[in-house]
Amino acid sequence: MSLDKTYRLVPGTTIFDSEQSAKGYHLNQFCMSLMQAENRARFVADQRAYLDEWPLREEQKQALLDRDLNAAIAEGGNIYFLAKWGAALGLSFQQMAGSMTGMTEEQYRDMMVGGGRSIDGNRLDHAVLEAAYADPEPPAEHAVITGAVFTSHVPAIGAALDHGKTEEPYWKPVFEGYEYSKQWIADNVPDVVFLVYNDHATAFDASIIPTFVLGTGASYPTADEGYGPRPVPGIESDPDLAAHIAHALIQDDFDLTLVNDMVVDHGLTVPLSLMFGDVEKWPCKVIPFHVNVVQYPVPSGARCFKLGQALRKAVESYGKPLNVQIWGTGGMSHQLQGPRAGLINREWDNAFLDRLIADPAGLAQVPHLDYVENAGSEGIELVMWLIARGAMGDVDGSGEVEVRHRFYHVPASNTAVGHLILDNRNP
């Protein structure tokens, strides 16, 4: 899959895309701190000395200094943040466009006047068109997908981690469940992990619910829940795959909430300690990728398998030879409210296990009301395993699968807990 990218061929025009993105991060928050009216006063004072506060490099300090917008925008700089700049220095809009064509305002408010800059000698050449949609060579090499993991999130597993009560007679059985794990992770340390979660009203509050969220930062932190944050290490991400997949997955018409900064909360620190241990640092980068199952409506078990295989051709479309693993988390059957709370489901549990490993397809067409009414209302976290099984090369007949490892055990706090390992057998 060749992702198209020939907006970049338009003349005289920067397209603001995720790559983009990342190269301007600082510089666009930078420009958006600009709303307030205390730092434009500091901002105006001394613009050096306020830029020095920002991790900004060189390029994008000189670029500013010299009021040269072309090379803002070159450097990453979005045209909507830099007018937040261009207002605190008194800077009108049509000022800020003449320069960058090499007009005066006056110059370009006459243009304007006169009907604009025409289309004619502003579009496209055909012929490097016609060469840009020509069949690329594939890449020699490429990421894959190498495996899946499932596996519960339980807040409490990581508080019984936190406090070594893993031998305690409560939790030894849940920590058993992963001796196999540990030791499979060992063996098989991916570059990157893909990791499916929930945010539990951590990262996002009701003030923003997206539906999916896909982590293209460099690094997050994580979060204070309420008890103090996990004493665990932040992610390191790989932001030049995530801005890839971001671009194949909105190209195939999913719509993604792409996020630079958040922090991030058990649902993915607790399903890494499980797999890695107690370690100083993650032995391989994570992309988050959060889904959201709080707030009706929730995606479909069917919309989630169709995005894991579209993310299956994303990866694969990657033109570096990463070892890349798809961890689905959440789940299973357990309902924390309401007269129904505690509720657990052993028989549909295990009948979702057994569908996931050999029915995936027609397990993704259970709908909502069926995970609400069987696996209780928290239990609707399984749709987002769908997503690590839709990515496995059974799924479209060009690969197989290999279970390696299947855990069952009821209770972890209020929750029963699953998991499962599946090698991804490619051809």
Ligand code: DHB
The other form holds:
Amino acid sequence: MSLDKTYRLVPGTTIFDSEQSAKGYHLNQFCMSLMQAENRARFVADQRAYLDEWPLREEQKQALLDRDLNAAIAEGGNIYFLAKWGAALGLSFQQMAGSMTGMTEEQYRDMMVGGGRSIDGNRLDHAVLEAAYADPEPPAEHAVITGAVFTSHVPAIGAALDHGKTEEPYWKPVFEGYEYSKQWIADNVPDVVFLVYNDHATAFDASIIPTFVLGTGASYPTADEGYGPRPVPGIESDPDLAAHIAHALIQDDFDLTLVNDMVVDHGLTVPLSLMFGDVEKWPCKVIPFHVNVVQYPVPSGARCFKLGQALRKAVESYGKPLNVQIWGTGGMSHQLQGPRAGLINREWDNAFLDRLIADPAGLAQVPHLDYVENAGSEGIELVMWLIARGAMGDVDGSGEVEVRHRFYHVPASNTAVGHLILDNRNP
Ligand code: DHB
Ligand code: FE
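Structure of the form predicted in complex with the ligand, please, following the form predicted alone?
Up next: the whole complex, starting with the chain shown before.
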């Protein structure tokens, strides 16, 4: 097996991982609804009717109606979620656990009083485990990263597009910088864009501040950031690839937050509009990846660059022949606050672009203070570009990159617009 999922070999045990979570998403969310007294009352009054309100598979509904927790777990349920269902029916954890063992309630309780189930006879088969580890075969076909797109994501660019202002003298030079890009992407539509962006106090408020968020859900609607949602499609994702990446990155020691349900703001939609233009539906799947750059401490450039390298390994170990692009968004220099608002540093921005191309490992060592002083407080968004750059094949020397397009313009609203397209030439 290409990823370490050897936990599947432990007998009588189902480990709740991203795959199980995707399978049981609605089942577990149904369970959560039972934390409200009003919902519990409706459920208990007519279980079938309440279950029918949820987009559950019949197997999932039947498992609950039969009180068959083994079946519910096989269907993606997790015991801590199912405990809410059990509580609504007056079941304790011990009653629920015991119900899965083929014992009566009394037999199970007696077993626990007697010291619990013995590990003897319940170990995994080490011969099977060794066979699983002794399978280093890389997948015969796998996903490849074919390129990277870097771009600023200013909300006013979205507004200019949405309100037909692209030909106005202020905006024309901005959009001209993306003419080549629109042709390039039309000729190189990937299967999946892994889109690195930052949420701007839209999906995540002050109650939760995750550093890295990987979207593992199936789709995400466009956010209303206060002016009504942009008139652009929501995104469809590739939850199977996202689950694979989650597993690979977390095993590589990147402690991600996995999010199945969220809205996506201008940080993600403006780059899509700049590249794909005005479309009914985005022409490829998009996996959202949010980086906290709103509240300090934010991740370092070095951490982002390493994450990009781990991301490449993750994508290339996925056993489907997908064409994947990694996009890094945000920046360039801008400061949206205080007496220094409006700061633009052309020299620093262009040196950043030069080093992003030719010396990304050196650029990754630049500390936050440098970004804040030289690119303005919001210029810190540029650390996200290092994730996309780290995922290119030249970083470990096995491949090469080629600059397809480079563009720089001041201003768009408060921001310097920077844009770069790299082709990733795999060996
Ligand atoms: C602006 C730029 C941003 O990157 C952003 O997230 C919000 C506003 C601006 O220049 O107005
Ligand atoms: Fe931004």
